[in-house]
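To begin, one chain is listed below as structure tokens, in the form predicted alone.
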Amino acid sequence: MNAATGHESDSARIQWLREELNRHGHAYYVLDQPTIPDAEYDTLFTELQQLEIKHPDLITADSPTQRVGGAPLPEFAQVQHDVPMLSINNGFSEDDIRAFDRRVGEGLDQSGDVEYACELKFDGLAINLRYIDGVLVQAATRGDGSTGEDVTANIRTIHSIPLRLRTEHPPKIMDVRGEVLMFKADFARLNQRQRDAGLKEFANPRNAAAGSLRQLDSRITAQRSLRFFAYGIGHLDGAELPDTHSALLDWYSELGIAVCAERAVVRGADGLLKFFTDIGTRRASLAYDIDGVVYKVNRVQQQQALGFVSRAPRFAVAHKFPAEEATTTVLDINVQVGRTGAITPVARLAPVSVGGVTVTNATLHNEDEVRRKDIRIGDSVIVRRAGDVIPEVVAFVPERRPPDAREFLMPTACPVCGSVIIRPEDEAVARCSGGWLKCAAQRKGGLLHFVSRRAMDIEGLGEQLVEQLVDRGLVTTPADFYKLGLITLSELERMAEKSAQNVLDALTVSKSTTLPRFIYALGIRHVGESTAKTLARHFGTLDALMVANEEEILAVEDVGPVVAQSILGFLHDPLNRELIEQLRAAGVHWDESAVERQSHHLNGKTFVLTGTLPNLKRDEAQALIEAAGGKVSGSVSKKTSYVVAGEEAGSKLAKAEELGVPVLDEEALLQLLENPA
């Protein structure tokens, strides 16, 4: 046999081995139905490894041998999601779910029971998998919804994720959305290995999965037995999207992508609640942790008609299980000072495990809440924790109250800076009067907000480093970050020259930002991400916002008197104006041409959308209306300015005709948007 013939023979054998290993791996990891003994699988795997070592030119990215992990990465690269990975609104009670079903019915003009797809809400990490021509090429975390971290090397080690889709005609591009999680049994084995090695144990499977997925060394991830379930889709090119969500999951299963068997299609609120009850009775026996179930309108066309609100879809809701509770003792009650000066009473607790997490502190919210619940130092109390929500004290146990239990007294002076604590008459929250210049706690909180991911997104400036910078007097305002040098940073605790340079590089990158991020980063009270985006769209430039009067700010959608006063107070403060100029002088900038000022010729106009438009999706039409200053409502009334009607318009169209409300088709709407007169 000559060399060429031998190469061809080995190539054919390699292809056969890959197909066999992929087939057996799918049966084992996805279907949970092993087809051969482990020893036989290992023999095939070893043979493939040896042949690939012999013929390195035949190694491909989708080979089963490429799951073992590679050399450590220096850092995770950033990945921009083509389609944002949005969050889902929560429901906690039967009333919440019936209200959701009612809103969906009204939004669809449908009086009968809506068809829903029901699935589980996994307690893991959301991931986007990108397949190009059927081959896995990239995996990214959810991140802030728009930008995530590239964890491809780690994802490739998860056996339930196919490196190549099981089809001869794959889509050109396909983004699969799903959850990475760790099964309970795998979690127990991992913690046993941690104990045997004298290492710290993981608190719960979710923390273990998160820690495993964010390892820079994928060889460590490969040892952690992570799993994956798909539940959604992002960008799709080169294939038709199935008509229903349930059909999408069936398609995934055909492609070799793992989907959870615990799912169902039901009708109406009663069907949703029955699914919730059924899963609740079996929750403890499941192989993995869940913290609720998820309901989605099943028909994709109806999902598109309902669209989105803020950062969440109108067509889906997460029905959370009741929070987990435990009983412990209040050792003390003291206060924390937030970035806005808010004084929050915090119960210091005897350590107790709640939902797999050891809790030592729990919020008491404010002084009125402490009085209402009558929580005293020394009490036995019930502590509640739901998912990632900060633990709270629910109530004390009366029969266990000791005779020497002491009442909490709100301090009159800030424990950090000594400034007077004040409580405005119309507010439940007391605040330190020192401000960020005098109070280090407010300063640290404001600085951490400025560098946070959703604000300026400065990698490496975490809580410990910011505390050092403030305590040493190196940073007083956000502008001071941009004055830091390599020597100053590298002399701090746990900072070497390389780490210091990474921080400086991140600061340089952060100088190029967006106007909404910059407004949000300033930490104006009552101005969250959504309001920051609205302000940026409305005014177009920071200069226009800074010279706006109260009337002009009140004209911004969803900005009321309290928010307007907060914005004016911040922007008229000389120290804050100086801070903004210092940041600009340091090189912080954004492309203001990307935020065009709105014409607002539809200010004060209310629109109702009904039926299916020929070209525009409902959320696209809503975005155009809102960009011109209009407001979109879900119901028709005498105050409605226009009803925009498409095919299969229902009761809303009839109501508009009854009330004499003008009705527009898509063409008329576009003309109104383009021609203010």
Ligand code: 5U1
Given for the second form:
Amino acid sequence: MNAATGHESDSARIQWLREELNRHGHAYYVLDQPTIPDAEYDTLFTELQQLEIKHPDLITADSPTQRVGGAPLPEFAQVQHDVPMLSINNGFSEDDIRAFDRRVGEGLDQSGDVEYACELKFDGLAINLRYIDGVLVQAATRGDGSTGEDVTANIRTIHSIPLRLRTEHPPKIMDVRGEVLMFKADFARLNQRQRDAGLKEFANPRNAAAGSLRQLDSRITAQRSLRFFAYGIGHLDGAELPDTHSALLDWYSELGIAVCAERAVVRGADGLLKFFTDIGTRRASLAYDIDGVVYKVNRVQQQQALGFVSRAPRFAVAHKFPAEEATTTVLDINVQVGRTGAITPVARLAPVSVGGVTVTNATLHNEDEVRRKDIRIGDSVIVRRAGDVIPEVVAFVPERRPPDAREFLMPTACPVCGSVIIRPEDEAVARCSGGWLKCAAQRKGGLLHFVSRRAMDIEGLGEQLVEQLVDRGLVTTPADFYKLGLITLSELERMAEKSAQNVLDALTVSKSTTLPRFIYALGIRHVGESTAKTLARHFGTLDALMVANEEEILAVEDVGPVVAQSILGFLHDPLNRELIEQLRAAGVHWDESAVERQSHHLNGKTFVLTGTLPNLKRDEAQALIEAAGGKVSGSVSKKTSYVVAGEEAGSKLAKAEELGVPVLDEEALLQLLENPA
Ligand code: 5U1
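May I ask for the structure of the form predicted together with the named molecule now, the form predicted alone having been displayed?
After this comes the whole thing, all chains and molecules, with the earlier chain placed first.
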């Protein structure tokens, strides 16, 4: 082979490798549907890198190898935006949103419901991506809206941003606008790495994304797992702008640009408010932070007719969630003892409203965390509350530290039972050594876990009642609940005969349970709901699990050595075996054949539940699907097998219809559960 043909065949191979890598990269980063194992991707990538080293003249700006980051820049160049990057007006209340909808209706002189596109307000940084003839040539921050900073080298490292659009006929010029952000899990990993390296942690994913994007050395950005979602357009030349905003986002998706799946087209103010409520309930479970939702008039013609007020369009509004951070004072720091004996320092705070909820306590996680954040008694601190998660102290305010601020001292004895507190050398968590027989705090925690909704679901046995039962020595183990009588219960504080009878009835009902619930209720360390379900499905019966050895337990999906040890330790402890026997003797039972019989026929099928079903509660539908081997997910994608829709189903139903995902009503779901065919 002569040099010219070698060059030619290498060139063809390079071309092929780039196409393959782009195809797999798009599937992985944009569609979230990997097509090949990581190792195979890496092999193709290395081959391309080597061929490009051999033929530097064949390197192009859109080659996947160009994402890894280049030499540091001295500073960021300024970029003038062709079309200004506008800001968006905010609304905070239902009244604000109804007023927005009224203004839009009046502006359009329309009496019927206006059509809106709803999407999320990401907590990241706005970016303009310029594509010329389909190739990414420049990326700039919003800056002051007219002039931003050139962050092209850093943006090229983000895999959800295509270096070349997936089309044969790209527009001449296309400015794609959207948000760069960091997913919560990537943020946690980054901060772990910062901690391990003794570096300063980032306060939140937004700061981490901003800090990563404003790196002069793009090799650092390349290690930071940033993401991108597109939501708007600037300059467009050489292509027709779609008629609606929702069609623009669909077009982006076809071009290989990531858009968020959490979007919907609705009508009128009621449609907007419903979208807000729906997203609000799921906010904490999203993979990324959002600070609200955005509503845009869907028809582009109508957008243009409405125009702008100062620097913001009249056709859009951001409906913000209430602020979820607030500043308050640390009155004291003491410790809480959890059901596994874990000692958690807790800041007792001057009451403060965070996102509409009054907060008086916030977790400080562990002793190291208190030292690292240097939180002292008397400090002014920033408190954060995210969804239903326990509020946490983010940082103290240095300029407001009083001279007499006191450091927290970790106690050496459990404040509840007096047992020694032990912190193993390689662990961050200190624990009370008393165990649940000696330590009332551990006992109460374990008992509350046993009765909780997702475990044995014993209604009426709340914190105050369990506290009284433990303090009076009436209940020590979960089996004691089933020995309680009407007289004993009705003699307790705040209990009348009627409520005592209700508790007894709930206890009776709880005796008929499922194996996964029972395993979860036992409170085995590291065995959450999902592991309990996997164990039940794997072993089929409790007896099979109780005789399993380490090797057999390690064969269970997602169970590693730490979890296996914890399960073995628990099940081989004579006290725990006795407890299980007592519970069975008290009448606690489940249908083991149901676990076996139903276990597999929906394996590999993913369901999404939306709206209100006529008879089944969401939890119940989920439990039935999971018992049959299916999975329940929060969002609809092409991978979804079925969407189960009830009344008032919203954006998920629309998305299912858009993607051609089969939609079931409750009856069809029940039929599918019964008939494996
Ligand atoms: N999702 C989304 N976020 N966001 C932010 N859309 C959107 N649009 C914006 C902004 C600032 O502005 C346009 C309405 C101009």
